[in-house]
Amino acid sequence: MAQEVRGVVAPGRNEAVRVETIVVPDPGPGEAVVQVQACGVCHTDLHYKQGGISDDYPFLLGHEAAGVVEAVGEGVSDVAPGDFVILNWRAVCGQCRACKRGRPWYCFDTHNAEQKMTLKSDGRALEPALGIGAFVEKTLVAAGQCTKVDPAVPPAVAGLLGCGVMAGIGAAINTGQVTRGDTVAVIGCGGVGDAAIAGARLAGAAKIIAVDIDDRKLTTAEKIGATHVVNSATADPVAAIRELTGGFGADVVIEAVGRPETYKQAFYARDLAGTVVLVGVPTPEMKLELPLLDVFGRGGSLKSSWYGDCLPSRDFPMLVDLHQQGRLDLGAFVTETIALDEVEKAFERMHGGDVLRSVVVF
């Protein structure tokens, strides 16, 4: 029987979000209903609200979540009712050319629930953020979007692995392939950038340089693991990174802003044959211009990181274990916990740079 729950909906471009009654259908084949326990307020949700993703309003926001499986549909065997899971937006298909070549983290045919959750008020179908929609007491997802992890980890920190923290850690470890002794620079110290710093620290980087225009964010970056900080509002970041790396540039530079000017900084701040990783998400109108001779002459790799090139079934349990061992402080990313009806205020605090992560706790 369909259930009625409360959830946060973005009704239209740049309109204030509101809490609505959502109708959640019973899970169909390959689907699961998850009782959400916590969900982080991610910048991607703000992009949805502002129309930066698409115009398929109304959106059911929220995607960085953890909770307990309540029910599963026909054919589901990997998770069962009662399992504690982190939700992911990469439910790999197992059949596309990437999956068949043993690279499921590049899956080209990830899938979501077939059924739609709807508004009780008028029956309109909701478009769930990143195929999840987790600012809601219960959500319907594809069972492959549920990754079972140790239930001992608090939901408020576990859910962060569902998006921003995984994207940043994966950008360093999976995409950038940071290893022991490397020098790493991270441009942009929001949630994803700080997670990249944490990932570089986990990988054993010798020097981790955090770059931002906000001293508050740089202070937080140092707590996460940065060994040096550069305020690019008052100093040339390329020159500063080179000075801190013996004049050579960093082995890996991670761009966590998603803007042409910061990408250029990353490009010129890397060592010869170094790696640039773009994990910041640009907007559709942005263009990048670089001298082709510089691209050729500097060698190395220019990479984009999709979801930290993660495989949830592999990476989520591993990172939870590292957290429980005290080697990865996921709690450091949680600035505040809030109620469901405080999401709009959380967006305002995010826009002002006042929080690393607000987390809705049910």
Ligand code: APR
The other form holds:
Amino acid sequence: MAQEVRGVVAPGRNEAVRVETIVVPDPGPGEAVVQVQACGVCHTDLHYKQGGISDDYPFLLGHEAAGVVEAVGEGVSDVAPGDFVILNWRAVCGQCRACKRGRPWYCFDTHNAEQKMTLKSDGRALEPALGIGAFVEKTLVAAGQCTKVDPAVPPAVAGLLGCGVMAGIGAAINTGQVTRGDTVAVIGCGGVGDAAIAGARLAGAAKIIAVDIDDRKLTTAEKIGATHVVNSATADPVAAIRELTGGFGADVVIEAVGRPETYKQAFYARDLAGTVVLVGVPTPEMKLELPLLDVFGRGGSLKSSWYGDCLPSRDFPMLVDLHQQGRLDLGAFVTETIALDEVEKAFERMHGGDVLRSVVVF
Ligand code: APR
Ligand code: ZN
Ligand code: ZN
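For comparison with the form predicted on its own, please write out the form predicted in complex with this ligand.
Now the complete complex, all chains and molecules, led by this one.
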């Protein structure tokens, strides 16, 4: 039978979000209902609220979540009721060209639930953020969006792997292929950049240079694993990174802001034949201008990292295990835990600069 639960809805462009009663259908074929235990507040949720993603209001916000599977529909065999899972927004199809070529992290036909959750008040269908919608006591997703992990990890920590933290770690280890002895620079040290620092450390980078315009961010970056910091509001980051790397530039530079000027810094701060990874998300009007001769002459690779080029079934359990072994401090990303009705306040705090992640705990 369909259930009624409480969830956070963005009703219209720039309107304050509010807690509403949501109707969650029973899982159909290939679907699962998950009892959400924790869900982080991500910039993408704010972008939905502001109309930066689409105009398909009302949105059910939240997508960095962990919880327990309550029920599964017909044909679901990978997860079962009682499993502790992290939700992902790219349930790979296994059938498209990317999947069949053995590169499922590029899948272009990822799955979401077929049925819609609805608003109790007027019956309107909700558009779930990134096909998840998890600021809600229970959510309906495609079963492939559930990745089973060790239930010993606290949900507030586990959920963060569902989006921003995975994007950052994956930018370093999957896309950037950072390895032992590499020099790495990370431009922009919010949640995503700091996760890239944690990923670079995990991979054995010899030097990890954190760049930001805010000293508080640099202090946190050092705690997470940066060996050197550069405040690019007061120093030229390209010159500083070169100086810290024997005049060469870094092997891998990760851009975690999403702006042309920081991308250019990343481009020129890497060593010849080095790698630039763009994990920051630009906006549609942004343009990049670079001398084509420099693009050619400096060699190497310029890559983008979507969701950290992650494969949830491979990466989530592995990163949870490393956390449990004390080798990756995912807890450092949880700045505060909040209640369901505090999401609007968390959006306001996002721009204050001292929150990596606020996490709604149920
Ligand atoms: N140079 C260096 N750092 C900058 C600059 C700049 N010009 N402008 C902003 N920053 C820093 C901010 O001070 C902040 O620490 O970049 C960081 C951005 O962090 P957040 O706003 O917390 O964003 P985050 O969640 O880390 O996401 C970063 O990745 O997934 C995308 O959409 C997301 O584009 C965003 C990026
Ligand atoms: Zn596919
Ligand atoms: Zn997110």
